[in-house]
Every structure is written in structure tokens, then in C-alpha cells.
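The chain below stands alone, shown as C-alpha cells; this is the form predicted on its own.
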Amino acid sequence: MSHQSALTIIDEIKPDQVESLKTALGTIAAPGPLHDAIAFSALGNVHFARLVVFDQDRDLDGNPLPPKLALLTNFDGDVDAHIGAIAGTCGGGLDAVFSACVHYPEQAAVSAARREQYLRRHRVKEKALYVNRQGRTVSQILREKQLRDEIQRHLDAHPIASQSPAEVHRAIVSFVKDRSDLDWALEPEVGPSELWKRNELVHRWAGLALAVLLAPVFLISLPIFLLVLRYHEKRDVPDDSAASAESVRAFRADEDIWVHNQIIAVGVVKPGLFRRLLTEGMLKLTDYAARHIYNRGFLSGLNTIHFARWVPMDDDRRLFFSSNYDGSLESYMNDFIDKAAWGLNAIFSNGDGFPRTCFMFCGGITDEKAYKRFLPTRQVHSRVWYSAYPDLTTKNIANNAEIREGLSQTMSEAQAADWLLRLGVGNRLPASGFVARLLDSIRWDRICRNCS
């Protein structure tokens, strides 16, 4: 098994291209020509993938923002690995699209090697990045929906009503046993490397330290962080202004053709070193607590998300929020609002037209109408999309998982009863660690209640 990684490749389009692009790849709904281009699924390896064109913009100064492609996937393994597969399997697909891009090698001059050397020069490392469980791979995640089809098959098959729960699990441990197809079962999956587990270690250990060290300092300017946070909340001007109707109908029609859905949403960073400095602690600390405090399955009380990760553009005058998750729109975004508001809030009130906030935490999203209003206007259609089990939640992957788990364990009749409702309406993921719920149980809702 292996760990799982990100990859994030950004540049610039020729600006008498950029139609041409968009016409060519289509939309999620509406495939253009160039849409199946690069062929994702002949990696084997990635869960998602996605293009992405940004168009040319301003920045709050008024400068201009061009025209921009972006690549993203979310894969097995190292990232040095990934970039010479894309290059070389996805070769021909990569020429196509990008030739549109200004620094893209020359039709005469291209070969895998110069791909290469392109994509490692373009691509810009997430300021976070947030993996539902590390550890699944694509082809874990396919192998185990494969067996548990099989099961679900042979029990439909053989009566089981008068047998305990024991008994069968007995038996289907002993179908899976004879087949030499689904054997493979029958033994744990093998976790990341040792390597990998190491480098989280140390990071999450030297994060903790540097923690404790800053500590002090940050208690004693704390009084003065807040002065300035509340100045800086209260000349915060929202953007009151709506999506067209038009354009919110665009973007509903590349939703729910899968059981998950995927979102794209860029914004101008607020001006000023204090919002800059802001903005990356927010992400760091939002980095290290993906990797190391919502690391189960859950992030901030959700268990939809299957991969997201925020990109800085543009010399990190603007930045992006990238997403897969299950369920609708409307659906992902009363979590946050319920859920994970507070969260949200520090991130993206440095982000212009923000809902207002209150000492970070508090208000933003949680007006409700506000934040509806709002997302549509910073939303950007992928062209492409993607995904490697379209037909899996989250919810579906991790229940898999246990059922295959289950296979190598001897187990009483409770335990046996447990496990055989996975195979029917038992769906559900494993409890998040200690300090997640200790996060999630704050009730910022009383916190915030007297905030202005």
C-alpha cells in the first residue's frame, strides 16, 4: 500500500487560446473533442482528476490576472513517480491540451523528457491538503467493492436464515478462501511505508514542539492580534453582488451525474501583510491538522470529502479551494454551515468579498443566505473531472474496507452480527480520533452568540 499525494500543475494560456481551450474540452456535462484527452485511468493509480480554466481576472489593485490551465490529481505514491508516468503514458493527451499554454515545449521539440521537465517546472505545491484516509489505493479501493460484490452474490445465492451470524461468517470466509481470485482478502492490507510513517512522525512532533515554543509569544501579543483582526474585520466590505442565473444554471449541470460531486472556487487575497501572514498560518495550521488531528475520515465534522486542497496562484494574490465530496451542493454546503463554519471562517475571510466575520470564527458563513449568494460568484468550472469509483461514498470505501478486515478475524456472535450489517445497511465510518471531537464539540455557536 502506499501513502497518497497531490499534484498541481498551473500555466498561463495563450490568450488568443483560451476560447478554443474551453470549446475543446467542454464540460463535465457537455464533452468537447480534446475532454478524454489525457487518459487518467491508464495511470491506475489516481482517485481524481481534474482541468481546470481559470480566466484572465484582476487583482484588487487592478492588475491583471491571465488566463490560466490547471492540472490536478490526487494519486498513489510519490509525486517525482507521478510526473514521469503523466509524461510518458499521457504523453500525446498532455501535447494536445496544453500546446495551448505559453510555455509549453514546441510541437518539433517535445518528448517525454521535456514534458517532464515542464511539468516539474509548473507545478505549485498546495498550501494544504486534506486525504479522507490515507493509505487506500485506487486499487484497494476497486479490489475490495469487487469482493464485496462477490460476497453480496454468493449470500444472495445461499439461503442463510437459519444459520447464526458465526456461522456465517464462517462460511464466507471459507467461499472467499476458494476463490483464487479473492483470496488476496483473506490477509491485511499492507500500510504505507515505513518511510512515509517516519516524515509524519517528525513532522507531527516538530509541529507540536514549535507549538509549545511559540506559545508564550503568542499569549502575550494575543491582545494586540485581536486589536488588529477586529480593525481589519470591520473595514471588510462583502460582495453582495449574485451569480447570474445563467451561469448558476451552467454549473448545475455538471453536478450529480456521480454519487459524489466535485467544486472549484477561486479569490483574491485581501491587500496588506496582515491578511497575507494570516492567510498562510491558517493554512499551515489547516495543513498540519489534516495530516495529523482529521486524518479518519473526518475534517471538522465532515465525512463526505474524499480529497480537497487549497493552491495559492498568481504569486499568491489569489488562491483556490479544490474539492471531491459526496452528495449534492446544496448538501456540502449546510455541512460547513452546520458543521464546519468556524473552519471556513478563518481560511476564507481573508479571501475578498467574504461574508463578514467576527474575531475570525465566528458570522461568515453562518449567514446562511449571504454565503449561498456568495460561492457562485468565485466558482469555476472544471472542464474535465475525473474519478477512479464513481459509483463509492466514502461512507461505501471505508465499509468495504471493514468487511475485508473482518475475513482474517475470528469473531463472536455479536461481533459476527456487527460486521454481516456492513453487508446490508451498515455503512458507516470509524469514529474520528480524540482531539477532532474535542475540536468538533465546541460550541461556537454560544461562543459567537454575543460576537459584533
The other form holds:
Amino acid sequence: MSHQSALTIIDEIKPDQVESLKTALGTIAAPGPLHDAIAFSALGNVHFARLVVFDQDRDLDGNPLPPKLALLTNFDGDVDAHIGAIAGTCGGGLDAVFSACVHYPEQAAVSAARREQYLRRHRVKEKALYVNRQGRTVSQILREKQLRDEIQRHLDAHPIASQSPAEVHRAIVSFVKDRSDLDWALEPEVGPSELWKRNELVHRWAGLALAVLLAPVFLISLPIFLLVLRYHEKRDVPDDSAASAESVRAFRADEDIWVHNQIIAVGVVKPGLFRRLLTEGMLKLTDYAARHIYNRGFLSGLNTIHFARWVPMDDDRRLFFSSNYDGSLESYMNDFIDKAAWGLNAIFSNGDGFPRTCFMFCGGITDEKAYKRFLPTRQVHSRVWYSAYPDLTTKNIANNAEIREGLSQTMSEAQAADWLLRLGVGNRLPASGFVARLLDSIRWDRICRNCS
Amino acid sequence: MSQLQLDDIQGLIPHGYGRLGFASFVLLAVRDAESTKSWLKTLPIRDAGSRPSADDSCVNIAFSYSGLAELGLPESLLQGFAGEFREGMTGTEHRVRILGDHGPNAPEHWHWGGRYRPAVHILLLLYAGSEDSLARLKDDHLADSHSAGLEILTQLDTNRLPEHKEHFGFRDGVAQPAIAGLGANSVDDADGNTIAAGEFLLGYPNAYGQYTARPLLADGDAELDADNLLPPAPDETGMRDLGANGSYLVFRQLGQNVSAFWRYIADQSRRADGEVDLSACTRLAAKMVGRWPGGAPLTRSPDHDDPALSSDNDFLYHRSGDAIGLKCPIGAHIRRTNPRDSLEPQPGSDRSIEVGKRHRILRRGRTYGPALSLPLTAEDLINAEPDGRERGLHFLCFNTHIGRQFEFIQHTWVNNPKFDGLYEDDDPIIGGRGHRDMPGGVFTVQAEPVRTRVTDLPPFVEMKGGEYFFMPGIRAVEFIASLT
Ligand code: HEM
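Write the structure block of the form predicted together with the partner chain for the protein whose form predicted on its own appears above.
Entire complex below, previous chain first.
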């Protein structure tokens, strides 16, 4: 099977078409006529997708930033094939939506090839990407959901009286074997290609080697770095304005319709070379960590995120963060504060107006009041949002995969007993790797206690 | 840590008035603000300085957002209240959605509160040791409601059931957070159940060590507070604190369909010969609640009720050997509404417990309506004919951050079919069922060798009315009464 990638397309919207485009797309809660124009489900390999309209804005010097339209997808396989598929299968929808953009080919000249060319030209590479679990395709996720549901229905109809765990396991395996629509599950899933795995390994070790090489430089410059950092932090001006109640309500209106939610937040990078470099460095580290450290279902202690990405805009002057996560925004924000504050501070403190940090990792979003006030001031609406499995959480997906895995194994009584518990509840996730656990065990609350 | 100002806190918040068996909640609308303010000055609002004795009578009061506006609180102060309170329980489609108020629970059908019924401005809470003294309280303070500028919208009476039970027959009011700094409660939190006072009272540090946002009066506006009633805000110099010692009161009247509950249970617990297995009934119902009818927690006593544990609250889940729900199911009512040490990160760890402390509420509800059948045993309740009478729980709880506490519990835990790794189970007792792609209505009992589950649970509880109120500190009530 294949790995998961992300695609981001950004183009300027013709100034006179911003409002009409917004109306045509509508909102997540109140779809407009063009809401479903791009048929993501027809591609078969798209996990999540969105269309986002960024209103005209200004940078810190007051220069205008034109309105933009962004298309975001998370999908199985390589970008090239995906771009081709969008240009072909979703071509009509793409035309309907993107014709509002400055650089989209004229109606008369449009063709699959021109669309492809357009998409390639307007593709923006994300600076960091998080994938909950590499190697799980849309079709695997959907098939394993069906498998789990059918096993549950079977157990409902045939209550187990007094059998040993291994007997129950065998009974379930034979039920699956007898069902021609389920018997695929008796073979374990084939993971991503060997080539992809080899690339990941090379990337991993190359990163490590680079870190070792740079370590002396890092250590020598650390005192100066900290001085400069503190100098900047003390001069930062946190934005303590609040979003209007009306705009907060408009964001809430689109939330909590499925079991997961989405968010997009955009920020202007603080001025100066130091902040630019720091942003760049932090995002490189984030991308590396997401690929090689936080790659087993957890991102810095959070296990509710399906996909997330950080994408530059306007020649790196702005940056947006996008994520698809389980549960409510309130619980997501609390998770950030309670579990992942250090990591998020390190990235987002480079954004203008962010709550004040202390030595990069402390403060910042641990100020609950300031953070919950700040976030809506930076949020942007996703006009269209697609999920291939709106009723599945990351935990459900992981547990379904474990249930399926267990079908092809011969089990001792103890192993069978343990596997059967997964049919009762899926709250056990595979453990994170050693480095991730080490990072997550740092008691930032204690370290940061006297930092302000 | 600041000492609690008990003489400025309304008594219900810390004390609960459990000793006073008779209570009535009166919903009032202000028709003439000036007269109402004069009336407010005459009200003997009971502070928390002392616990009431068994024959005491106590009056407490709370206001809705529109009530505060009606009484003339200026916009600058109104804006300082939490968004949830300002918008009200039915203020947005989103709130209605996350609270699960759809279908038969939709605000359109409520008897009181919300956007389809006349605005409730004031909630007067009356508690007494006897029926007579409750009647006297009403008479003293409401007989002349007209000259107090008030219209009585509804009077919600209560009815205490024996042995602290609620209508389904389970002992209620057992587990409560301990407020740090109150009485003998320690201020440290080694036990996992002692919660920062600021989670239940404004003007004190909350579980994040911060002061929750609340309306503050700039000293520049001091003419509003000419009598110097409001205390200084501890976290903002030059500001006076209208929120101090106050709390948000969430009120939901939940009708309980006792026959539907026990008949459903009975249908799931028939033997092969069709006879109802009573002990299986009690077991299934207890699995749904997480405690036995007598109160003993399943995590401590998984196989039978145990009178010695009727008030027991000294347990966790992961640390008490119940990580996977084999004793108390993951989806049980008490496990959902307070998962203790089950939360990420690392269930069973200190950090997990700390995260849970940010989502606690102080419950102060009372049952209403006659019992379907006494003495509320499973057998009685199954065999009783449905009588069509109204009964249920006036659910009241206090918190300072409605979004992070009550609404979070209701949405992220109670109504969430995905709670802690589940798939399609909502709260078996109070879940709303049947919403969009997530129907709920499944209850899984984790078990060995493999789970059992019941499906197609109907709703057993129905919203009858509700609103968000603010219960101010006593001086803040005086301040409101003195507004000109
Ligand atoms: C008619 C509706 C309800 C009934 C019959 C009911 C019943 C019960 C019972 C029998 C208990 C166990 C006894 C105890 O620990 O006090 C309990 C506990 C609890 N309930 Fe409810 N309840 C209802 C509504 C609610 C609602 C709406 C909420 C909040 C959203 C809620 C939150 C809690 C909490 C937080 C606990 C304590 C859990 C713990 O700390 O272990 N209940 N309830």
C-alpha cells in the first residue's frame, strides 16, 4: 500500500470575486451551490480536503496582502499522481472554483494538461507535515471499519457463553473467513513501499548526522542565542485584543458537526532576521520530529490529530497552520495547554501578537486566558471541508487496525484475551518511541514555574 | 492561597444545604426594575459563614444575563461576563448542538428558559427544614411579588426521595470535589479530588493558577459603586471585582422516564424462559451508572452492592486496577462525568489527574416529583405501572468557566460516542441519542472473554427547561440592588 502526502495550492483571488466566491462556497454548516463542486470522494484516496478563503489583509508594515484561495488535501500516494487525478477527475469542479483566481487558465483554454500545469505552478510546499500514522490508506481505514462493525454485529447476534479467549478468537476468525466480503482481513495489510521506507530511513539518519555535526556550533552559540532570544521576547508585544463575539460565533457555527473538527490559523511572522531564521529552524525540527519521532499516533502527547501542516504564504511573511483533530475546539485548546504547550510555543511564538513566552518553551499558551482570547483573532474559515471518515477518531482507526492484525495471528490464551479487550473499548494505543516518551515526560510546568 | 471569604459567598455553593430537606426554585421576571431593587435590599441572603441547622431557612439568589441587564447593570460590566453566560443556554445553534438539546430535548419544547420562552431574569432558591417553613419563606418574600416589580413565571418544587436517591433508584450526591481552602480541606491536591477554589468561585486562582475573566469595575467608574461595596480585584490593581465570590449556576430540569429505564433493562435481562432476572437487571443498571443502587462504586465492589461503601469516593480507575473497564465500564455515567485518572496523557499518572481537575463541577441538584414506587428497588420500579406523572432531577451545578467545565463534560464526555476509545456509546443514563451520523444508544460492558453490549437504548432523560445563571457574592447583590 502507500504512504500519505499533502498538497497545498494557493492563488490570489480576483479582488472583485472574493465575495461571490465565498457565497458560492458557503460555509461548513451552510453549504453554498459550489460547496461540493470538487468531488474529493471520487478520487478515492483523499483523507481530508478543504478550501479556504484568506481575506485581503496587511502585513506589519501596512503593505496589502491580496486575498487568496487555498486548496488543501491529504491523500495516499505521490503528489504527481494526485495532481493528475485532480486535474482529470475533478477538473470541472476545479474550473468552477478556481476560475475566481487571478492565474487560472481562461475558460476557452482550459484542459486537463493546463490544469495540471496550473496546480504545479501554484503548489506551495508545506514547511512541516504531521501524519498520525504513515501507511494507513483511506481504503484500509474504511474496510477495517466495516470489519469491526461486522464482528460487533456478529457478537451481538451470537453471544459468547463460556469459551476460552483462544476459542472466541478462533470463532471470530472463522466468522470472517466465511464472509467473502471480509476475508481479505485474514491477510495483514501491506505497508508502504520498500523504496519509501528506505527514503525515510536515509532521511532519518541524515538528519541525525547533521545534528551531530552541528552540535558543537549549537553549544558554542547557545549563550548568545539565549541572550538574543530574551532580548526579543522582552520586546514582544502580545496582542491582547479580542475577536468580536460575532466572529467567534461564526467559527463555532461550523464546529462539532462530525466527530472531528478542523482549524486554520494564520499569523504574520515577527519582523527581523532572527525571528525568520528561528521560524525556519523550528519548522524544520518539527517536520523532522513529526516524521521520525512523533510518528506513532502521538504528536507531543496529543493523539487526536489526524493530519496537520504548516504552510508559508506571501514570501514567508505569513504562515498558516491547519489541522484535522478529534473532538471539540475547547478540548483541543485544553490539550495544547495541558500537554503540548512547549512545542507549540516554540513554533507559534514567532508569530506576531502571540502571548508572551519565556525562553521559547515557557509561558505563551499556558496563559489559558490569553491563549483562548488570542486564537480566534488568528482563525480563518475553511469554506469547504471534506473527510473520508467523519465518524472515526484516530483511536478508532488505530484500534480497528489492531483488531484486523489479530485475525492473522495464532494466539496464546493470554494474547487472545488481550486482543478480545479491543472489541470492548479501543483506548489502548501503541506506545510512542523512546525519544517521544522522553520528550513527553519533561515536566515543563515545573521547569517553567519561575519563568515569566 | 487566599482564605475563602465565606461571609460574602452564598451558602449553597460550599454547603449544598443537604440538611434542609425542602426546597423550591422560583423563576422570576423583572417587570419594574426599581421596585425589584428595593425588594432585593430586603432579602436575607444567607452567606456561607455557618452551615444551616436542621430547622433553618435559607434564601439564595442568582441572575440570568438578561436579568442583570434588566436591573440596569451597565454594558461595560455586562461585557465582562463569560460568553457562554451572555449568550445563554440556547444562545447559538452550536451550543444547542453540543449540549445535545435536539429532538424531544430541543428548546422549542422546553417549559421554561431558553429563547422560545419568556426570559427568566431571577432565580430565587429557597431552602427550609420543613414544608411549613418553606411555605413561610415563599410567603415572606413572594406574597407581594407585584409590588416587588416581579412576575412569578414558574415555581419549581422539589421532592426529596429516601436514602438520597434519585428516581431511577440510585444513591446520588456522593462524589463531589473538595474546594481547596474550605474548612478543613487542604490547599494542596495530593488526593486528586481537592480542586482550586477558583474553579467554583470567581476571584480566586483557578486550576491553571489564573484568575478567570469576570466583570471588573475601573476605579474611574467608582461613582457606580459609591458605597464601596465591591472588593478590590486581587489580580488587577485599580479594579473592583463584581465577580468576586460569585459563580455560574447551570440549571437543567431533566425529566426522568423511570418506567422506560427499568423496562428497557428488564427486556435486556430475560432468562431463556422469558422471566426477568432481577439480579441481572440491577447489575446492568449499576454498570450504566458506575455505582450500585446503594452507592458503592463498581470499581471498588464489582460484583455486589456493599453498604459499607455507600459513600465511598476514594478510588481512581487506572490506579485502582480498572483501566479497561472490566469493573466500572468505560461508558458508565460516573466514569464519563469524572474520568479521574483515565485522561491523556498517560492515564494513571499525576499529570492525568491534573488534567481532570480542569473539568470538575460542584453539583447541587434536587429531585422533583413523586417516586414511581417506593422504596425504589429494581423489582418495584419494573413492576410499577407507568403513571404518567412528571418526575426528574433539577440538575444544578456551579463552575466558573462554563465552556471548560459543564459544557466540556456534557459535550466531550457525556454526549460523545467516542469517549475514551469507545465508538458509538453515549451516556447510558443521560445521553440524548439519535443525532446525525452518531446515533449513540449503545452501551458496551467490557468483559472477559469478550464484551457484551446492549443496543437501541431509548433516551431515559428529557430536557424540560434550563438556563445559565450567575450567583453573585453577597456584596455584589447589594451592589446590584444599589444601581441607579
Ligand atoms: C436525571 C439526570 C441524572 C441522573 C439520574 C444522575 C445520576 C447520577 C448518579 C446516580 C450518580 C452517582 C452518585 C454520585 O456520585 O453522586 C451521579 C454522579 C455524577 N453525575 Fe449525574 N445524573 C444525572 C445528570 C447529570 C448531568 C446532566 C451531569 C453533568 C453534565 C451529571 C454529572 C455527574 C457527575 C460529575 C457525577 C459524579 C461523578 C464522580 O465524581 O464520580 N449528572 N449522577
